[in-house]
Structure formats: C-alpha cells, structure tokens
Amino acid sequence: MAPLLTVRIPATSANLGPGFDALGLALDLWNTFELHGADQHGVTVESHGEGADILPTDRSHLVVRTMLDEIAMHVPPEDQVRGYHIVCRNAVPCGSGLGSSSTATLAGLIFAYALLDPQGFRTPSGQNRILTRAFEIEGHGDNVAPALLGGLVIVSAHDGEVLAQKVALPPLKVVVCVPQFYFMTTHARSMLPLHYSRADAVFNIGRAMLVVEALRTGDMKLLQKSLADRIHEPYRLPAIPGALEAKRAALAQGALAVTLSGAGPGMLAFANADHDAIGVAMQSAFAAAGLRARYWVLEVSPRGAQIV
C-alpha cells in the first residue's frame, strides 16, 4: 500500500568549525520516512540500512517518540488515533556527526503536523513551526535547519524565537570520513568549558563570518585561512582516536579546510580535487589509530527536507 506521506531529508555538518551551533551545510546524503496507515491501534517502525539492526522498532524509536509527544501536545487522549506504520530508510550512518537524529526529529514533526494540520504543515508559517520545535527539542539549530532548508544555513534563537538565513552556494563538493567510535553528543558537549575568554570569542565571530564569506563565493584560499576553531574541536579531536592523524593527512593528501562534522566523530574535508584520495588517506589514518573508517565524497545539497 502506497504511504500516505513520504519525506526525504538529508544528512548535515554543523559547526564548520567556528560556527558552533550557529552554521550548518546540508548534503546529498539521504534519509527517507514512510508514514502508512495500519489497521491495529499502535504505531509500528521499521528501519532498513544505516542502524537497521540496532534501532528499536517500538515507540522509544525517536521518529515515534517526537511524532506522538507532538501529537498528545495539541490533541487530548481520547481524539488520539494511533494506527500507523512507519518506514525508515536510512543512508546518513547513526552517531556519526551527519544530523542522523536531526532528520529523525524532523520526521517526527512533520508527520506530526501533517496530521494535525493536513493544509497549513507545508506553509511557510507551518515550516516555521516545524523549525522552531525541532530547535527546542534538539537544543540547537544547526543540523536541523539546514536539514530542512537546505545548503548553507545561518540559524540563532532566542526567547522562543528562531532566526534561520540560508545562504546561496555555488555549487561545491566535501568528503565525509567516519570512523567506527561511539562519540555521543552528550558527551561531547560534556567535555567543553562552561567559560570563554573575550579573545577566544571575538576569534570564533570573526572565523565564522569568514567562514560564511568563503563558502559563499566560493573562495576556497580564504576558507583555508579561517576555518580555524578555539570553542570545542580544541576538546573533542583529541578525544577521537586517529583524529588528529587524519585531518593532518588530508592536509597533506591536497585538502584545502579540514573540521570535525558537528560533534564527530567523522571528519569534513573541503578540496579542489582528489577527493577519493583524501578520503583514503583518512581512512588510513584511522585504520592506524585501530579504527575502521568510511568515506562519502558528497555535494552540497541546496535542497532540504522533500515531502511527497
């Protein structure tokens, strides 16, 4: 049976080094959800590819999760109609700092509002919605933005407010390197000061505003000078083993800019050329720190979330 609604949403790199929690870029890397309507009362999940077998198949699952919480938020108990199918078809790789569970929450949301609100859901206004949610239930906009938007994302919120600005790209091509190492966010975030100092801060504005500049136009020489970061990878590479090891050797394999994606623990390259040798050249890197790695030579994506 056909699904009601289909939506694809693509993966994310959040942070591009300065921007912490402020900059994200999405990418032709794909996840794509199924809402079918079921005969039993209940909803059910089923995921296939990327954590296919380590996913949950029952409500925890955070499509399910953030699609009911939603729901039960506008509409009481006894109106709740719970007979649904879910299908998650998945290529952004789980806990890989690509926005896997950014596009999850979306997911969520927009099946939520789809059957709250089948004409507005699709509206900028239901758009804005969506967004606004995801931020408060992510805690930051970075991944879900441009995973909704597309391309280039500027997001920043504050007192409820979400202010989200995509910036137009031309078109541009980055390597992805993970490597198989549990790295929560969670964890992440645990590991950075609570307190910067002024000189650290005005040095993350400014590398950011280049950073936006850079990609912008294009000029890949000013991106190589200011994707430079003193908030968090400072803390979280050296944490990652290999990490280190493979962003030098992608330097040195003709990589141009090399940051963790998000959190990490995968690794974004920005080049010219030689992308597949930049990507191995980082696979071995983490192959000599005891780790498998994969690598995606993927194009920025200015397209976000698709609803069919």
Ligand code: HSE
Given for the second form:
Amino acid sequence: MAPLLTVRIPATSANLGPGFDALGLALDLWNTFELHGADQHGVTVESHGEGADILPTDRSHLVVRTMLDEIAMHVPPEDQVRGYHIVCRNAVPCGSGLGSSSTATLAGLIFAYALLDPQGFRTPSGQNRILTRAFEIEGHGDNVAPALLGGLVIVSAHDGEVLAQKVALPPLKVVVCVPQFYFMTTHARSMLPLHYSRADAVFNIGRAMLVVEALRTGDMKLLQKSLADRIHEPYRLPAIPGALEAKRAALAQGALAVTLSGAGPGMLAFANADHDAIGVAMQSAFAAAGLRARYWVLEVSPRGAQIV
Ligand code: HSE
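Since the structure above is the form predicted on its own, I would like to see how the form predicted in complex with this ligand looks, so please show that one next.
Full assembly next; the chain just shown is listed first.
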C-alpha cells in the first residue's frame, strides 16, 4: 500500500567551527520516513539502513514518541484511535554528529501536524510551529533549522523564540568522516566550561561572522583563515581518539579547514579538490588510533525537509 505521507530529511552539520549552537549546514544525505495507515490500533515502526539493528521498534522510537506526544497535546486519548505504521529508511549514521536524531524529531512532528492540521502544516506558520517545537524537543537549533530549511542556516533560540535565517550559498562540496566511537552529545556538552573569557567570546563572534561571509561568497581562502573555535572544539577534539591526527592528516592532504561536525565524533572538512583523498587520509588517521571510520563526500543541500 502506498504511504499516506513520505518525508525526506537531510543530514546536518552543526557549529561549523566557531558558530557553536548558531550555525548549521544541510547535507545531501537523507533519511526517508513513510507514514502508512494500519488496521490495528496504535503506531508500529520498522527501520532500515543506518541504525536498523539498534533503533527501538516500539513507542520509544524517537519518530513514534515525538508524533504521539505531539498529538496527545492536542487531541483527547479517545480520539487517538487510528492505527499507523512508520517505515524509516536511514542513510544518516546514528550518533555521528550529523543530526540523525533531528531528522527523527522533525519526521515525528511533521507526521503529527499533517494529521492534526492537514491544510496548515505546509504553510510558513505551520513550518514555524514545527521548527519551534523541534527546537523545544531536540534542543539543537543548529541541526533542526537546516534540516527543515536546507542550506546554511544561522539560528538563535532563546525564551521560546527561534530566529532562523537561511543564507543562500554557491554550490559546495564537503567531506565528512565518522569514526566508530560512542560520543553522546550530552556527554560532549558536559565537557564544556560554564564560563568563557571575554577574549574567547569576542574571538568566536568575529570568526563565526567571517565563516558565514566566506561560505556565502564561496571565498575558501577566507574560510581557511576564519574557521577556528575556542568554545567547544579545544575541549572535545582531544577526547576523540585520532581526531587531532585526522584533522592534521586532512590538512596535509589539502583540506582548507577541518572541524568537528556538531558535537562529533564526525568531522567535517572543506576543500577545493581531492575530497576522496582527504576522506581516506582521515580514515587512516582514525585507523591508526584503533577506530574504524567511514567517510562521505557530500554536496551541501539547498533543500531541507521535503514532503514527497
Ligand atoms: N551545537 C550542538 C553541540 C550541536 O555542539 O553540542 C549538537 O549536534
């Protein structure tokens, strides 16, 4: 049976060096979620591809939980009786720093609002509601905003208000390399100081603005000079075996700038050429540290979540 609704949601790379919690890029690697009608009451789920062997198959699955919790906020339990089956086809590796959980949160919200408000959920105000709720649930605006909107997004979220501005970019190809290393975002956040010096804050503000301008204009020389961070990377990179070496190896192979993807353990490299060689060099550096790693050469996706 054809699905009632299919949505594709891209991987994202958050932070982009100095833009901690404020910058994110959508990448051309997609998770696809199908909502099917089902005869039996409740919601069931199956996953294929990335994470299929570890993702839950019950209500605790993030897509199902998000969808049911959202519906429960608007509809009394006796009216929530229809049956659904969700099929997840995942290409975004889980726990990698590529926003896989943001894709699941957004899918759950899109399904919920497609059922609650079939006319309104595609409108700008419907999209805005989905973005705000995704931020409240997920906490990482720099993943959910580019996953929803596509491209490069600047985001600032405070006191229930999510400001998200998409910046148009020329075509851009990046390398992401993901080692097999368990590095939970909550743990990666707990490693960060609670307070920073004014010098470090000022350094990051300037660098983050330069990174946006470099990407907007395709000025890779400016990107090379500006992509540096004092807020998170100095604390996280040393905790990932082989990450410092992978960064050095990528730079030696011609990458212009290398940074953690989100909270890691994945890493993101920008280059004008030799993307595969850079991916292989990073893989070898992780292998020397005892970690298996995979890499992808990906275009930035100007498009975000798509209802197919
Ligand atoms: N900005 C977040 C962090 C991204 O670095 O903790 C998490 O994907």
